[in-house]
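One chain follows as structure tokens, the form predicted alone.
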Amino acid sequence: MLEQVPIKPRSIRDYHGIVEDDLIDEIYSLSKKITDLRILHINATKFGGGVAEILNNYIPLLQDLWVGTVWQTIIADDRLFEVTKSFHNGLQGKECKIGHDEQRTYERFNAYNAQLLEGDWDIVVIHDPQPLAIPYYLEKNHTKWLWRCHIDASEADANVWAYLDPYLKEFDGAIFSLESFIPDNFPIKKRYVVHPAIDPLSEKNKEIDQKLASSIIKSHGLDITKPIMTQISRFDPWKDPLGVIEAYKLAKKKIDGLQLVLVGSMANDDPEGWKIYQKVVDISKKDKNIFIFTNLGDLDINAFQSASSLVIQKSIKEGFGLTVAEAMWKENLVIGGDTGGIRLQIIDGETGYLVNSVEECAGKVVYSLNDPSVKGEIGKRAKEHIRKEFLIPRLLRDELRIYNELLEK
């Protein structure tokens, strides 16, 4: 059978007082017309990305809330992470050839997976593009199939369209992040808009006092009394930690000192990011206030998210962004990429800034860190927005109304 996730026990009551009342209300009020319901959500990994961090914190309220709710993980190797980042990156507007090998590739371990599945499930939902195939290799029944897609296709490449089209026709209906990132021509009819959203009670999103927060900082060889602007997400190229350097590199000649802290979960299902991770390695050798690392603790990230001067997303193409909506939730000013899901979270000027170059990038970190004003002003606001649009009750809340509606059909 396909790798099960072990989940820890939570409770949707831990966030009365964080949330509206009304939120948790609905939610139970949704949840117990779905009470008989077995949902299982596939993907590719059970650590590392935005994907796992969701699952990982959504799973167990549905469980809490006795609707029937498991998460397993499909067999592969780089064999299929190869293919499939390339799929990612198609989807995301790179130009991507598929050739034959790389077909069946993907095939092989698609229906591999499907031989895998076990159960009688009334709702799978099949997470990106690594396990999407599945149901094409399975007989027609009761269950509905959700493909929950993470990734701004707006303006996916052809060639990936078309390879999918026949395994997207397999689908009852499909989630995206935004409704922009919706492609023409979409084969699946049922479309819903579900934004991503953070735990504010994990480990990593858990207030934590400043002067533990400095000293995590601290034992990882910072300057404490300097300032640090830090970037947190996958090494990719996507969320260009090369434009990151050279923004750190333009704003240091005015900022006295400036420490730069890139760090990076190595997901396996990303094989693109240990080469991407050697070129960061290899740019920042000889800077010893470049600070770079993988796969720290959520303690240790949410002292980078707390206590570094500024935090910076300055992603080219974005999902989303679970990071952004972290560190504002601490309420630490965020310099973000201006795209995609990052805009939803930072109004500019608002609740943070959104740049388009690595200039203003260095522009904005410049301006911030000489006016440590602004970092108050906006980190209140940031803080408020995310609690009422970014939180994970609200996201239950909204995934339950889908479940819902696809019952009552």
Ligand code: UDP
Given for the second form:
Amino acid sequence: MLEQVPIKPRSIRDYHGIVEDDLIDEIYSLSKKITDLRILHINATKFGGGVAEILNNYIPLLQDLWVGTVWQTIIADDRLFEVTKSFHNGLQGKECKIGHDEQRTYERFNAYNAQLLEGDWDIVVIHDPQPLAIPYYLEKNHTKWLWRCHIDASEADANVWAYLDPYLKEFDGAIFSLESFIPDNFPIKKRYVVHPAIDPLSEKNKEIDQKLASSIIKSHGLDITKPIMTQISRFDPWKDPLGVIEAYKLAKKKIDGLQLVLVGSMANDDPEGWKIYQKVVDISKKDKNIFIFTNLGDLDINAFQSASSLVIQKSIKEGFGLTVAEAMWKENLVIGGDTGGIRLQIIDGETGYLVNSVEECAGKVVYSLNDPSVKGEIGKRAKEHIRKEFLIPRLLRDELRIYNELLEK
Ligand code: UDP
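Now the other one: the form predicted in complex with the ligand, given that the block above is the form predicted alone.
The next block holds the full complex; its first chain is the one shown before.
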């Protein structure tokens, strides 16, 4: 059997007063039509990265609505994840050659996991490329297969799509985070666009007292009387941690006592993480005002997003960037890379700042820290933007619509 991820119960009723009542009513009415369904979500890892974060928050709400939903992860190790991280990088635009050995590894792991798949499901949702080939190895039956792509594939290396093409053909529908991520000639005819979302009631995003947040940050060795810029991200080249360090170095020439925090989680399916982490540590060694942490708890993340002077997400490519929504929800000022899903969230100058270079990033850090009123105004608009567009009940509604539509046809 694939590995079943345990779920902590949540209730959709608790979101009354946070999102519009109409939205909750629509969720109830959509869910009533499909309560006898069996839905399975499969991804690569139960910890680390945005997919696990979303599933952790989303599956309990479907269960609360009596929609029979289960989350399982594949059985795999670095042999597969080395290959699929190169697919991931290829989909984000890096050149990707898929050799014979890589193909064999990918196919073997997927065939093996197909064998481990148990149960009779009405809908199976496969997340990202790691388990994408599973349906290829199974007999066709009534099950509807959906592929959920969380990656910014707007400039993908054609080799990756070409290699995945026969596997993609097995699916009944695909969900992308943005319209512009769908490639020309994509083999799945039924395409949907659903923007990701955060859970305002999770440990990571619930409102915490600023004093508590500051004391948590202080307990990690920071001086809370001096400015703090923070990026929370996997250690991944696309998140540009080295660019963040460069921007910090420029900004600190103008901002006395500036501190930089880089917090990263090590996802099981991202073997590149430790290599980038090591680079970041080596580069930062001599600067006592750079703080690097790995695998902090959700309350710590909450504290850094709430009480840092500002938050950076200097990605070069970004499917969505939950970390942006998380910090905006806490009324913090986010300076984000002008790319992919970050553009959905940050309206430049209104709900945060978009930047295209190290210099621009440093400039916005200095400007914002010199005028604290900037954060106050932008922070309020940022929170409202996230409330309207990027909270988990809206994601739930969008996906319930898809399940309903898929089964009607
Ligand atoms: N995250 C975390 N601890 C870390 C770094 C990241 O809990 O040290 C979380 C972060 O808060 C967010 C998710 O991991 O919920 C990352 O999602 P995002 O969409 O920003 O990026 P991805 O990793 O999926 O590319």
